[in-house]
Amino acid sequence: MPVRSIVLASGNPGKKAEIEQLLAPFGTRVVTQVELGITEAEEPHHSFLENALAKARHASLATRLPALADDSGICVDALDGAPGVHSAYYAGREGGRAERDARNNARLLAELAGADSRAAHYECVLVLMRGPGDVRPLVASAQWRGSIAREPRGTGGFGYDPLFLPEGMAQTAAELAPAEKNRISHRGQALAKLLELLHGEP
């Protein structure tokens, strides 16, 4: 991989793990924008293609190195696709992440009660900014196809994994390895795709 050393256009530790794992076999460094006193960019945007372009082009202008922008979050069918790209503030910003996670998660499973339906995808959209004046940043997307659990299980991960149950699984994501949520998950599946146009570039 020509990448050996990236900007995280996040403050999110649980997303630096995951990434710092799938990029570790190229042995590219990752840092985050805030490890480096860099503001998160406001993400004011309907789309997760619109949020993760604002996110890298504001990393890779404030750093002047190469910045990886990672929008996703969670779909539900029943709430027509909420929360969607309000995922990290569908109950509000107060507090650290772990309390909004939790609240967030709350909120889910009270705005899911009594409905017909629950399945759910998780999207992910990685946007890899080489520099500060590339015009044509890569882009890479996909979706992870579950359902929402009845009550948080698992320890592990972070943001909605305690309900998320992947298709064909009985464990939520939450309670997954992290090597073989990463194997699976909607932001393992995207980041392989963006390495591999990485790998096709001349």
Second form
Protein chains: 2
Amino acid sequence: MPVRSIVLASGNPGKKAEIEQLLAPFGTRVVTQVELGITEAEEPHHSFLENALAKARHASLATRLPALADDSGICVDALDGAPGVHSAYYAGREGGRAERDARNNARLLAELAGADSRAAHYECVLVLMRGPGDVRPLVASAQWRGSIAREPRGTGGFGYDPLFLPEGMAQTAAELAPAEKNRISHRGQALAKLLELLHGEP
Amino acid sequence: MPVRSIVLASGNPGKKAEIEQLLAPFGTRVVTQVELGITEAEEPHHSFLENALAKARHASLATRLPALADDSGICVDALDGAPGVHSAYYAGREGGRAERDARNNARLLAELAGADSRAAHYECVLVLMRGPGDVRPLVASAQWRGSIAREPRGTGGFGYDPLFLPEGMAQTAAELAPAEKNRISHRGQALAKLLELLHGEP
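Take the protein just shown as the form predicted alone and give its structure as the form predicted together with a further copy of the same chain.
Every component of the complex follows; first up is the chain already shown.
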């Protein structure tokens, strides 16, 4: 893999941990833009793809290094795809990540009270810019299908993992071992596709 | 095809003519944003994909209609991929389209004087936003490989067509009949892929 050291266009430690583990076999060092003192990009919040591109471009221009950006969220059928691109701040911007996660999960449960369907999917779009002059950024995306549990369970992962029941499984995503989640998750699958694109290049 | 009427996020009459012809079998009406009085989007000019997304988002937000955007250009090997995303304004912003095209072609010939390789490809990225709230815009891209002729020939098409010799052909793109160009061009191929994506949707 030609990319030896990349900036992760995120300050989310949960994303960093997952991506570090996924890239470990390739000897790629992951540094977050927050660790480099770069502020986060404005997100247009229209689509995962536009957000991921904006984040990767911002980090790559600011650091002059290869940049990897992830935009992801959970889309719930009965809520017309909400919270979607607003997943991180579904219940407001106040507080730290753990607080926001707990509030987001509580709001999702409340919104789904009485809903006929609890079907949902996680979605992840990854963008790799191999440098600030990259005119052909690599894009990969994946979905992870499942449903929303009646109450949160588990302490692994982050975000909506305690409520997300992957299709065909009895455990929530937060009850899976990290390596198991990475193998089947939206982020793990998107990264596998991205690595395929990267290896397929001349 | 569910999209009956779309805004083309462009004021380029050459692009409009090609896309209209390509979409005619589906009964889709094409209106340009210029015809609707919408100004063109700022292009970040980093990559075809970011430009096309910015154009489609701008047109869709301004018109509240489905929007199709094309970003395209010619990438020349001996010039490290230039003019690339700068194809339209390679020789400056002054003058009308025909003047700019002629100046761009002249500059490209000058830059390539004495070059070992004249290999080049046209590239096109299309983005379809089915409305201002589309969180999953469709993206398709294609390349058209060929080389740069020693002098311009032909009056069809637009842009660098008089200089572009498609691989395996003796005619320039500007000497092809419109239907023939559309069948094999970067734009025609990208639109075929986009229609496949659209038909593959639930």
